[in-house]
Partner chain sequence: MPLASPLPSPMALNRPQQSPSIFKKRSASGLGSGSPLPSSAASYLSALSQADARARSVSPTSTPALSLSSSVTSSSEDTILHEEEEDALMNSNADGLLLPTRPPNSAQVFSTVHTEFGHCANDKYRTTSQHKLGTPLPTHVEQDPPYYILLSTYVSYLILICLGHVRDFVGKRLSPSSYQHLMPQHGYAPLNSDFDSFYTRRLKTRMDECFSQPVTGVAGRTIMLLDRTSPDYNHTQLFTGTRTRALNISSYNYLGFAQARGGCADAVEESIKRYGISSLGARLEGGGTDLHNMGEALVANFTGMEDALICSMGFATNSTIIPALVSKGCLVISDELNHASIRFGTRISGASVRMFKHNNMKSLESLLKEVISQGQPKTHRPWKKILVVVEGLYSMEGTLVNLPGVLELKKKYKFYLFVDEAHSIGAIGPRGRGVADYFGVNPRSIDILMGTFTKSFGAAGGYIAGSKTIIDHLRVNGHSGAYAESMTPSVLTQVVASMASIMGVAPPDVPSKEIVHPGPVASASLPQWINLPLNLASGEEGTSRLRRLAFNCRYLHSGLIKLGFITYGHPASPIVPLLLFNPGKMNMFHKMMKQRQTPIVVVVVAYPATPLVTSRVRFCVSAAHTKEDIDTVLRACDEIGDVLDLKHGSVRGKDRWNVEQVIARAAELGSNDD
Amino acid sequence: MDGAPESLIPVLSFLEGPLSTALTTFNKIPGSAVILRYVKSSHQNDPGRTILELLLLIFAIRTLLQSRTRADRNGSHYIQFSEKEVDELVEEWTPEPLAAPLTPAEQSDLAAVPIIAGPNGPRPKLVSTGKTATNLASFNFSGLSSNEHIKQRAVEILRKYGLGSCGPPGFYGTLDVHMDLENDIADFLGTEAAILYSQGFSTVSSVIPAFSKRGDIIVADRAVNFAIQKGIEISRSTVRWYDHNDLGSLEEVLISIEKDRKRRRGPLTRRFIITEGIFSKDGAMVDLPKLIELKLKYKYRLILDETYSFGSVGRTGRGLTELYNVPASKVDMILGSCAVGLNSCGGFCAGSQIVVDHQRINGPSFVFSASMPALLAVSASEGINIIRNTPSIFECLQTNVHAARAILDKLDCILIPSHPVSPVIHIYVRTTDPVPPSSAKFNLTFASPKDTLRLNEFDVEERLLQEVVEDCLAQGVILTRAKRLKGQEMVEPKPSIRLALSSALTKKETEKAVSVLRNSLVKTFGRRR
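Requested chain, on its own and in the form predicted on its own:
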């Protein structure tokens, strides 16, 4: 205080005592030395930062101390309405609709959906006619939906466990039957482990962001399904696309990525190739051995979505790894659907123990969604036992596939992009212009008049195919057009009729139903010409 003005000496003397007491008290607080050292270091390196932090501290204290319930009590900022005026405003108010009203085409599509009386299956009964129809619309490849043994086991489990699991797997939602099903899937596919998801759609959309993060690289087929698109979007990774089911295009993309990394001298990141086994949009099938060769050559991890190939192809329904005689360990993550392949619900991811354990704490759907009901887990396990011990199921399925293709391949008015062994068969309208069967060619961007014209052509083709569907329904054959999420997906697939063949039907029943379809196609397209 020697250099201070004489007028300030009394004030400083008064403050010296309280400040000394406060400093002594502060030094007794655990961790105070760390705070003091941080403040001194921060002030020494950047004095302006000290002032800014002090201001922020004052602002925080002021915010905490002021009343958060303070209101304008005198009402000067409010408009006063009488009761009559309030009632008039309420009567005049019209809320916005939750969704846009259906277009005439959408209303027509909704009205055309057949209603089933009783359980669904290969031969359901229609409410409209009361007659039995042949079902070529539902995914029932192995015929498990009508299996009486599975129904009896489901009833037993329902009485023992009740209906719902009442919680996510990590929070009292895991039952012994869930663990049994995971072990059954891993053993069936030949992987170290497997993990269950309670919804089929959220399986792949949870697996992708669990592993691939911002800065990582994903190389994906342009025509992957909507669930994969959502998973890629959530991951916020760097995405490169290759032409639909074109592994030559895939290799070009992989080479360009590596050249770009070396040019930028960028670090190595996690890199994934994502594709489907059998594509939902057109039934095409990926060449798995060639895909694995590329993955190993360029050091990528492979995420293979086998939603439509698990439980449908291979000698015992194990999917593409069995069909191509490739060890399951060569694929980093095999994803499948218990709903499609086993007529239950949910999905799974099979792979190494490390891959599975990582998802138990990082898979969004696994962490936050309730586990699947116990009765459906047991139904899936029983389904695996049935298809494991009855390989004739898939011999019958392939017989039906070959019978259907033998009839349809002879028609000149249609185009079939699906693989010859795929039980999911898409039927396109053959146009005068050479239209590639790849759904990746049809982009939803309305940037050019050409795209708009193409979408208008799609609308015409949809109406034409819907006529065929309704004509077949009138003759006792249930079909469906492949549904689209207009304006939401990355690519716009060409309209198609989608057949889902089943081993629960005999060859004769399949041929009869497909012949009805053939005749309807010829008749409808003949009128068009």
Contents of the next structure:
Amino acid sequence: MDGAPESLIPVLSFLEGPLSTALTTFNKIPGSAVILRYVKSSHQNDPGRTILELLLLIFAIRTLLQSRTRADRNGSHYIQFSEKEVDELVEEWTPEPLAAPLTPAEQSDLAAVPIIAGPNGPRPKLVSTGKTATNLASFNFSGLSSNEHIKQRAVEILRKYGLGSCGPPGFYGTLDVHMDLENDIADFLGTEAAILYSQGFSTVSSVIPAFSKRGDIIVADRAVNFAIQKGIEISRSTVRWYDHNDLGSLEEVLISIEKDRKRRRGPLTRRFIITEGIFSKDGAMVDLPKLIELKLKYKYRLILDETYSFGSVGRTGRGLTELYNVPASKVDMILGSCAVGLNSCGGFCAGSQIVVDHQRINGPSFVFSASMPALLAVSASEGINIIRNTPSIFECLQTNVHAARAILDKLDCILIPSHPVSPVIHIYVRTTDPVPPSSAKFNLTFASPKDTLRLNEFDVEERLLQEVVEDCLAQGVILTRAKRLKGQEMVEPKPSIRLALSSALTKKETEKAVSVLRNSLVKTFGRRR
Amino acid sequence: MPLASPLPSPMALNRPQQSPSIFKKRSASGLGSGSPLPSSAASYLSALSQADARARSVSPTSTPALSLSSSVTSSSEDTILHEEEEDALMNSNADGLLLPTRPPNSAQVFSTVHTEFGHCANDKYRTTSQHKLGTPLPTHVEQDPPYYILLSTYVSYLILICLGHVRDFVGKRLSPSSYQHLMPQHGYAPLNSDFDSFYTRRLKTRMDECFSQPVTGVAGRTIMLLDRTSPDYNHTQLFTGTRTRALNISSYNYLGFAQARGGCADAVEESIKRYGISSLGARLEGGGTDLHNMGEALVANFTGMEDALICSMGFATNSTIIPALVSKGCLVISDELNHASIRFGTRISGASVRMFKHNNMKSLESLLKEVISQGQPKTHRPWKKILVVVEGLYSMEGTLVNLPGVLELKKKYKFYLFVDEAHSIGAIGPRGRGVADYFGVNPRSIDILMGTFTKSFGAAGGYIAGSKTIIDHLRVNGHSGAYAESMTPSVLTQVVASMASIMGVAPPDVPSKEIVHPGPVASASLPQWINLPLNLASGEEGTSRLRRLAFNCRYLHSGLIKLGFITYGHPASPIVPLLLFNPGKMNMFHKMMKQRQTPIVVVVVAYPATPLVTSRVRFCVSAAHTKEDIDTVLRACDEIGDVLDLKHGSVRGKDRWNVEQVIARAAELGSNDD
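Given the form predicted on its own above, I would also like to look at the protein as it appears in the form predicted in complex with its partner chain.
After this comes the whole thing, all chains and molecules, with the earlier chain placed first.
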């Protein structure tokens, strides 16, 4: 019995040295006495607490040391393999090809894309034929593309600023001309401030995740454009969809969310309604006053994508807010494209100062991307200057829209879902019995990606429409089908021909070109019947 | 070519008077930022460095600035200086930015404007950017600073966080109105939550003067700052109306193609006249022109791939193309330091993501073994495909990818390789063709090369290069083809012209079939109306730029190390990060650099762009910098490094040189021999 403690003596004496040095160093640390006193007294008062605190400390250390890789090796699904087995599995694994070759249909589609030789505009020259053609495909609503004054200003700016800005806005990429354009846009629309993005398409998919986070609620139209879909996806917010351009359905959704929230007594989260001014999928237009009424009633913030309505509708092209005479400040975020509306490049988000400042730090494609070239920013500024002072541009555009619609609306074989004033006109093939466009239901023009029967039908329509496009091209009118990413969209829209009218064409030219289209449509679909 | 409206001379506006006392408050002088100094210690340091600068300066003559301004401007436009003006000019050129410190002799003719692209004729200051075959890639060693630096850094953040919370606590009670935007009001949740914005409000705001500095003019060798001041601790920034010309070692202008003069700018002007501003629409919907096709063919030729695709925005190139390559059931293996655009793209692709340690081939290999043997989570089905995404040159670290190592693994593990060359294309390699060129490997052994035109080419946008099958697939399935606006003609022309200048244009009688990668470009594949001047078309200027950049990179990098600083990255990288650690030093470093005799603008980056401790200043070297400019930066770093206690590198004792030694032995430091 005595032997054991005796044999421990050398061990104890060996431990004593380091222990005493540890103790003295601990005592040397300023404040150590306080800690010691605290531990002693707390232990005296409540020994259980010491154990609890010790456990907490161990837990904290364990958490810190744990590996942070996602799929942990100790998980229940992890299978232990020997080195040899791993090698065999590696040997066996054959990946799919990175990209499948194009199908013949896709190939011919790609080959049929018109390529412009020289400047694009209302009457460009085609590479394929070497002849000029009337352009009803490119976005040139206000006809700024051929403006000599803008070109001259662009050259001046080139000689002062060079081309690229060579840096993101945070790091010496903010030029005075960018700030000027931001002010011009804000002033033009009547908002407090605006922020520039360097690509129109990436604007909305960056704005949405900057504000809406996990747990926030997004209510969006079922047929919003691809960029909005991606923005919603990356925000990881809770999303509820309402029927395409049906504000009644929107209200139902808003009511049901409110009920849900009351039932669950959840915290107040950010809530957004996201929709488009003129929809890129079919040219329909949202009833803005009604929408604002709903948004105010249910206390949502409105993100309105005006890519195709900014610079195209309203007396001076200010977009939906001007068309419906609603103050822009009622819309929380107005998004537009300088590329589409002002024939330059980039996009913007206009809103209150807080909204804009927030994006300067949190908008991924603002923060991580180089700013827009100076000469393009100035071109956009000049564009705003011109359209705000020349209302005749939009009168002329509307005349053309009316002229085109007058011809197309008479046709029985097609269906036009677009709003009567929209310069973007989509043309569907009418397949079922004639239905007035106003009551065109969502499921008539959109199919779920799994509905193979409808998709096959769509394929047939698409081929016929492509025939029309090519027929018109042969007759000197450039048209395009609305191009979509098949299989990647949330809902597959019905195939359509998309016209983009321009004020740079006269009424006569527009009528002539649209007549070519009408004849071709009649010929193709007449033959089919 | 004279300017239509010449810029007002920077010198005239910069320094209206020299204040007699260095401690005198510089309220409206327009020097530096002019914002209230953070503390008395900081103002003392700043004044110390100022006094230093003054003592070094050429006798501060009160220059009759306005009368001189016109002559300065006009001569800086001219290519050759007038001898008789030299003396007068040298006086006003005290900061060395407007005119070369060493006047050129009659044999040297410079075609660039010195403020945009520096004049440097000395052939000693040239190097080739090339990896020595057979030698291993130097591993990235993260040097640790002394413990007191680490400790004080953590303590700094702790103090900042505690102070921030105290201010929030008190502020919410005493002035609720200034917190209104963080509180729910009228039934709306706040746009920005109190917690989410804490870092921005309480930490970043303190150093806001380092960020988003508005500028004007060309982002070339020098840059013109629009001076601003903040009356309320950075909550608002007001413009003073003055401007300061500063040495620009911050823009991604690696090859110096950010120019308002010269062959490329001339070509762009011609393109605006011919093509207008915009190409009106998406590529697949009537927005594609012959210029786009030419540009894509040229990019394919430049990168050595079969085909290429051009996208109008660099960020969007990754964020819209990656989802077209991988989907659910695929795996993306991503370097932990990959750029936000890659993460954005993979997140919306629906593919699974795993990360490996930065540039660590062992970590990558063990991860590959694990994921291939385990298959997809839960189901254990084999992955459809595995895409490894790496960057050629990492923008925050300056490290080069271990391409030979990755390619070795690629052979065994059959993954697809995506190399993001946003920073490395044009800047790395003996012919500027990126990392594949640098390491001397066949670019076609990489599946996808992505890059941007923002950096080396002085343009905007990005590209994807690969096999014809892949690129055609992306043309149809990538988001940008159908929905995004196509690249504008002016930007395309800048890309074509600068790229052709790097490659050189083959004489018209050489048939294009005889030219092999990486050779010059056939003149038939350029638009007929682009007439590059002889020095650009011969590729001489391009080669010289590549060699100047390579020298400047190595010189600055080795110079800083020899001075005793801790730097990161590969010596061939034009991105040179210098470690600062303490958050407070970032602000000071930035300010002291800007307030020197020769103002220098720098980029400081901190958490969340870097790990919490390793705050850094990031230099972006350009071919536009002369050796003297790098000397200036080294001198500035040396002095400020002493004041701010930054020299903690592993180079000590006899190996550590003083700044004069470094400058005298520049040619040795800048060579590729070490």
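By rigid core we mean the largest C-alpha set that fits within 1.5 Å across both forms. Keep in mind it's a predicted model, so treat the numbers as computed, not measured. Numbering follows the first chain given and starts at 1.
After superposition on the rigid core, the Cα of residue 488 moves by less than 2 Å between the two forms. Once the rigid core is overlaid between the two forms, residue 27 counts among the residues whose Cα shifts by 2 Å or more.
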